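We begin with a single chain expressed as C-alpha cells, specifically the form predicted on its own.
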Amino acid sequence: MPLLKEYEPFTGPQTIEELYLLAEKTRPRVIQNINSTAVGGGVAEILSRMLPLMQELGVNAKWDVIKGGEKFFKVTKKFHNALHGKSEEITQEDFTVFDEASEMNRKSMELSGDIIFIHDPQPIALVLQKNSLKAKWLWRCHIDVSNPDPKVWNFLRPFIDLYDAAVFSAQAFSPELPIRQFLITPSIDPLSDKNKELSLVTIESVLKKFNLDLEKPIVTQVSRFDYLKDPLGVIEAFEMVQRHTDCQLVLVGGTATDDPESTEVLAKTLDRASGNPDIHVLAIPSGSDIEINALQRASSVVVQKSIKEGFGLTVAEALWKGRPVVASAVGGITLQVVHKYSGLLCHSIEGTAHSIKQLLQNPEYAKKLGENGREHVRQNFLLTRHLKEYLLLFLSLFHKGEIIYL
C-alpha cells in the first residue's frame, strides 16, 4: 500500500498536511466500518484503499463484514434494484428473511467503535443496537435513491431515522430526512494496481492474454454483470457501430459475494455475444486489477451504459487514464462526465452508438475529452479528497456547530 507522501505529485503537499492535522483531532475515536462484502464492488474497493491511509495517519479505523446466506443476499439484491427504481416483486417473506439475518448479525457482531459507519442497506438494521452502545451512527448510502420503490424505502426508513447522520453521493439522491445529511462523492486511488501507470509491454501482454487484436480499436465496458449496467444494451449499440467502423468490444467484469444475480446476467451476455468474434465477454476473478487497468488504457473508447448508477467508479478510472468516455446521463455519472468536455453523455442505445462512432472517427476530439477528464478527476475524485471529507465528517459528529481550523 502506498504511503501518503506518494500522493503529493497529484495533490500537492498542502493536502497531505491537512490530512495530518485533521487526523490528529480524530485519533481519540475508533471508527468501525461495516458492509456486506470484503471483495467485489466499489464499497469494498474504497475501504480496502482508504483504511491503510487512515491507519498511517494514526486513526483507529477498522472494517467488519456482516454474514448472510444465499436467501439474504437475493433479498438485498432485490432491495438494491428496487431502491434504484427498478420494478421488483418484494414479498412479506423477503422482509422476514432480511429481519432474521439482521437479528443474527446483531447478536453475533461485536460493535466497538466510537463511530459505527454502516455502508448501504444490507447491514442497516444493526442500528437497533444503538441504545446499548455509546457511539455515533453513520449510514452511508452509495445507491441512487432519487426514485426508490416506496415499499422498500418505507421498510428501511425507520432504521435510517435512528442514525445520527446519513451520507449520500449526490444532491439528487438526498431525500427529506429528520437527521443530518452530508454529500460526499466516492473516489479512486491513483496509485492502486487498477489505476497506476503501466508499461506498453504489460498492456500488450494483457491484450494477447485475452486474444484481442492489437491493431483494431477497442471499445470497453468494465462492470460487474448486472442488469442495471445493461451489458446487452452495450452489445446492441456496438453492433450498430460495427456496421460503419471495424472495431472490437470488450465486456469485462466479475461477481460479488453479495450479488447472486450476476451469474444469470453473465450467462445472458455470453449467449447474446455468441456468434460475433469481435465481442469478448471476460468474466475475470476479483483482484484482476492489472488486467482491468491494461484493458482500459488500451481502449479507444470506454463505455458505461448504466440504467441506474450510484456513482460508477469505472468512469473515474477511465477518465484518470485519459480515455474518452461515453456514458448514460444517470446518477453519479453526471458528476464525472461533463457533456462534450470530459466525455459524452447519452440517453439511449442509438445515442450510445452515435457517440462511440463519433469518437472512433475523430481521435483528436477523443484525445481532448480524455485530457479534460483526467484533470477533472484529479481535482475532484481522488482518494485523498475523499479521506479529508470523511475525517471532517467524523469530527463534525462530535463538534456540532464548531469551526474546525486547518
Ligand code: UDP
The other form holds:
Amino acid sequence: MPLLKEYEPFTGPQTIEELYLLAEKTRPRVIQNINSTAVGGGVAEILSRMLPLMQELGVNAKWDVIKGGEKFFKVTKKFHNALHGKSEEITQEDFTVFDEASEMNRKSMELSGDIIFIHDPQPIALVLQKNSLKAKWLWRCHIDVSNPDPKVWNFLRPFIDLYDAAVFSAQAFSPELPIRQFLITPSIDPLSDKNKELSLVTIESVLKKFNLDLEKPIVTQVSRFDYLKDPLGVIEAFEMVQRHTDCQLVLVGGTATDDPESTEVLAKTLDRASGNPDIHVLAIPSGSDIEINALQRASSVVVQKSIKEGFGLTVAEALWKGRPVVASAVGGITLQVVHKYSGLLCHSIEGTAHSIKQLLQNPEYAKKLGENGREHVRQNFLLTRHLKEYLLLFLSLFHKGEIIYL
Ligand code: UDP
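Follow the form predicted on its own with the form predicted together with this ligand, if you could.
Let's see the whole complex now, leading with the same chain.
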C-alpha cells in the first residue's frame, strides 16, 4: 500500500497536511465499516483502498462483512434493482428473508465501533441494535435512489430514519429524510494496481494473454455482468460501429459474491457475442487489477453504457488514464463526464454507436477529451479528497453545529 506522501504529486502538500490534522481529531474514535461483500463492485473497491490510508493516519478503522445465503442476496439484488427504479416482483416472502438474515447478523456480529458506518441497503437493518449501543450510525447509500420503487423504499425507510445521518453521491439522489444528509462523491486510488502507470510491455502482455489484436482499435466496457450495465446494448452499438470501422470490443467483468444475477447475464452476453470474432467477453477473477488497468489503457474508447449508475468508478478509472469515454447520461456518470468536454454522453444505442465512431475517427478530439477527463478526476475524484470528506463527516457527528478548527 502506498504511503500518504506519495499522493502529494497529485494533491499538493496542503491536502496531505489537512488529512493529518483531521485524523488527529478523529483518532480516539473507532470507525467500523460494514458492507455485504469483500470483493467485487465499487463499494469493496473503495473500502479496500480507503482503510489502509485511514490506518496509516492512525485512525482506528475496521471493515466487517455481513453474512447471507443465496436467498438473501437474491432478495438484496432485487432491492438494489428496484431502488434504481427497475421493475422487480417483490413478495412478502422476500421481506421475510431480508428480516431473518438481518436478525441473524444482528445476533452474530460484534458491533464495537464508535461510528458504525453501514454501506448500502444489505446491512441496513443492523441499526435496530442502536438503542443498546452508544455509537453514532451512518448510512452510506451508493445507489441512485432518485426514482425508487416505493414498495422497497417504504420498507427501508423506518431503518434509514433511525440513523444519525445518511450520505449520498449526488444532490439528485437525495430524498427528503428526517435525518442529516451529506453529499460525498466516491473516488479512485491513483496509486492502486488498478490505476497506476503501466509499462508498454505489461500492457502488451495483457493484450496477448487475452488474444487481442495489437493492431486493431479496442473499445472496452469494464463492468460486473449486470443488466443495469447493459452489456447486450454495448454489443449492439459495437456492431453498428463495426460496419464502418474495423475494431474489436472487450467486455470485461467478473462477479461479486452479493450478486447472484451475474452468471445469467454472463451467459446471455456470451450467447449474443458468439459468432463475432471481434467481440471478446472476458470473465476474469476478482483481483485482476493489472489486467483491467492494462485493458483500459490500451483502449481507443472506453464505454459505460449503464442504464442506471450510482457513480461508476469505471468511468473515473478510464478518465484518469486519459481515455476518451462514451457513457450513458445517467446517475453519477453525469458528475464525471461533461458532454463534449471530458467525454461524450449518450441516451440510446444509436447515440452510443455514433459517439464511438466519432472518437475512433477523430483521434485528436478523443485525446483532448481524455486529457480534460484526467484533470477533472484529479481535481474531484481522487481518494485523498474522499478521505478528507469522510474525516470531516466523522467529526461533525460529535461536534454538531460547532466550527471545527484545524
Ligand atoms: N471491477 C473489477 N473487476 C471486474 C469488474 C469490475 O475489478 O471484473 C471493478 C471496476 O474496475 C471498478 C469496480 O469494480 O473499480 C466497479 O465499480 P462501479 O462503481 O463502476 O460499479 P458497481 O460494480 O459498483 O456497480
